[in-house]
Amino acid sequence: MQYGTAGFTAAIAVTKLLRQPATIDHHTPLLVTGATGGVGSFALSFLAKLGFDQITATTRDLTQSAYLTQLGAAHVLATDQLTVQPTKLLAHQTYTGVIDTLGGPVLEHLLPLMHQDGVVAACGNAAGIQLNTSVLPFILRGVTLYGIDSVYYPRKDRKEIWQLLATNFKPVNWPTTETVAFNQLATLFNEATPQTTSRTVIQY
C-alpha cells in the first residue's frame, strides 16, 4: 500500500522512458518536476534504483533538496526556474527524458528543451492545465511526448507493472512512509501541512 495510484502511475511513466534505448542510458540527463510529490517521489526512486545517475529533480521548496538527493537526484532546482525565460521554440538541448507531475507553463518550458528523440511523460497538472507549445520539438526534434493513464490502464498490462514494482523498480532508498490509525485520520488532517512529503498509509 506505500505505492498506492502515485506508485502505480509512476511506475508506468518510467516504462515509457525506457522505450526509447537507443536515446536513453544510465548516463543521459533526466528531469523529474514535482519531485516531492508522490508521482514524483516514487519516480526519481525507481529511476535510481534502475541505475540512472543523472537525474534532476524539482521542487517548489529548496529545503527539500536533501530529500531528493537521498532518493537519487544528482540535481535539485527549484521549480520557478525552470520557467524564469520566455518560452522559445527551440532551446538548448538539455534533457533526454522528463517524467512531468506538473504540467501547464512548466511542460510549456520543457519541450523546447528536449534533445533528439526524447521523451517526456506527462502525468500530471500541478501547475495548469494548459499547454500552449508549437510543433517544432516534436518535428525537428521528433521528441515524443506520452500521456500517462492510470485509470484505465490495461488489464493484461497492469500485472507487468505490479511484477516491475516488485522487483526491478523497488526503491533502494523509499520515499517516506508513515503509517496511522483509521481513527487518527482527524487528527491527521489537522496537522498536515502543504510542505509535507510523507506517505501514508492507514490501518484500519
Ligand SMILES: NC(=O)c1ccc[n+]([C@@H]2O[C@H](COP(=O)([O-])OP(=O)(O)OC[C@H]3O[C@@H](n4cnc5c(N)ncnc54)[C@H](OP(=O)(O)O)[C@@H]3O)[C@@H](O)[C@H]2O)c1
Contents of the next structure:
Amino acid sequence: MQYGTAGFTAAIAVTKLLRQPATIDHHTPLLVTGATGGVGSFALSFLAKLGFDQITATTRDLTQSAYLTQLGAAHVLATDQLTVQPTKLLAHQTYTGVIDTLGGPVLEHLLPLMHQDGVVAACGNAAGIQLNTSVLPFILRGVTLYGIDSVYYPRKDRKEIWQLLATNFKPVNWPTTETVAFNQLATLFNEATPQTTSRTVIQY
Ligand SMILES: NC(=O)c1ccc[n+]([C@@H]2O[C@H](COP(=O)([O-])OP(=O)(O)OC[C@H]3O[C@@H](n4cnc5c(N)ncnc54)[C@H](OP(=O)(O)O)[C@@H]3O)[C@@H](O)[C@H]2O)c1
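Now show me the form predicted in complex with the named molecule, since the one above was the form predicted on its own.
Below, the chain from earlier opens the complete complex, with every other chain and molecule after it.
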C-alpha cells in the first residue's frame, strides 16, 4: 500500500518513457518535476532503480536536495529556474524524457526544451491547469506528450504495472515507510509539516 495512487501513477509514466528506447538510454538527461511529492518521488526512485543516471529533479525547496539525491537525482534544480525566462517556441534541446507533475507554466516551459523525439509524461497540475504552447515541439522535434490517467487505466494493463512495482521498478533506496493505527491519524496530521516527505500506511 505504500505505493498508493502516487506510485501507480509514477509507474505508468515511467513505462511511457521506456517506450522510446531510441531516444532515451541510461545516460540521457531526464527530468522529474515536483520531485518531493508522492508521484515525483516514486518516479525518481523507479528511474534510478532502472539505472538512469542523469536525472534532474525539481523542487521549490532546495533544502530537500539531499532527499532527492538519495532517491536518485544526479542534479537538483529550483522549480522557478525553469520558468524564469519567457517561454520560447523552441529552445536548447535539454531533456530527452520528462515526468511532469506540475503542468501549467512549468510544462509550457519544458516542451520547447525537449530533445528531438523526446517524451513528456504529463501526470499532474500542481502548478496550474492552463497550457499555452505551440505545435512546434511536436511537428519540428517529434516530441510525444503522453497524458497519464491512473483512474481509468485499463484493467487488463494494471496487473503489469503492479508486477513492475514488485520487481523491476521496486526501489532500492526508498526511505522507510511507517505503519500506524487508524486512531493515530489525527496525531500524524498534527505532526506533519510542509517538509514532510515520508509515507505512512494506515492500518485499519
Ligand atoms: N494523473 C493521475 O492519475 C494522477 C494521480 C495522482 C496524482 N495526480 C496529480 O499529480 C500531481 C502530483 O501529485 P502528488 O501526489 O505527487 O502531490 P504532492 O505530493 O502534493 O506533490 C506535488 C509537489 O509539487 C510541488 N508543488 C506543489 N505546488 C506547487 C506549485 N504551485 N508550483 C510548483 N510546484 C508545486 C511540491 O514540491 P516542492 O515543494 O518540492 O516544489 C509538491 O511536493 C497533482 O497535481 C495530482 O493531482 C495525478
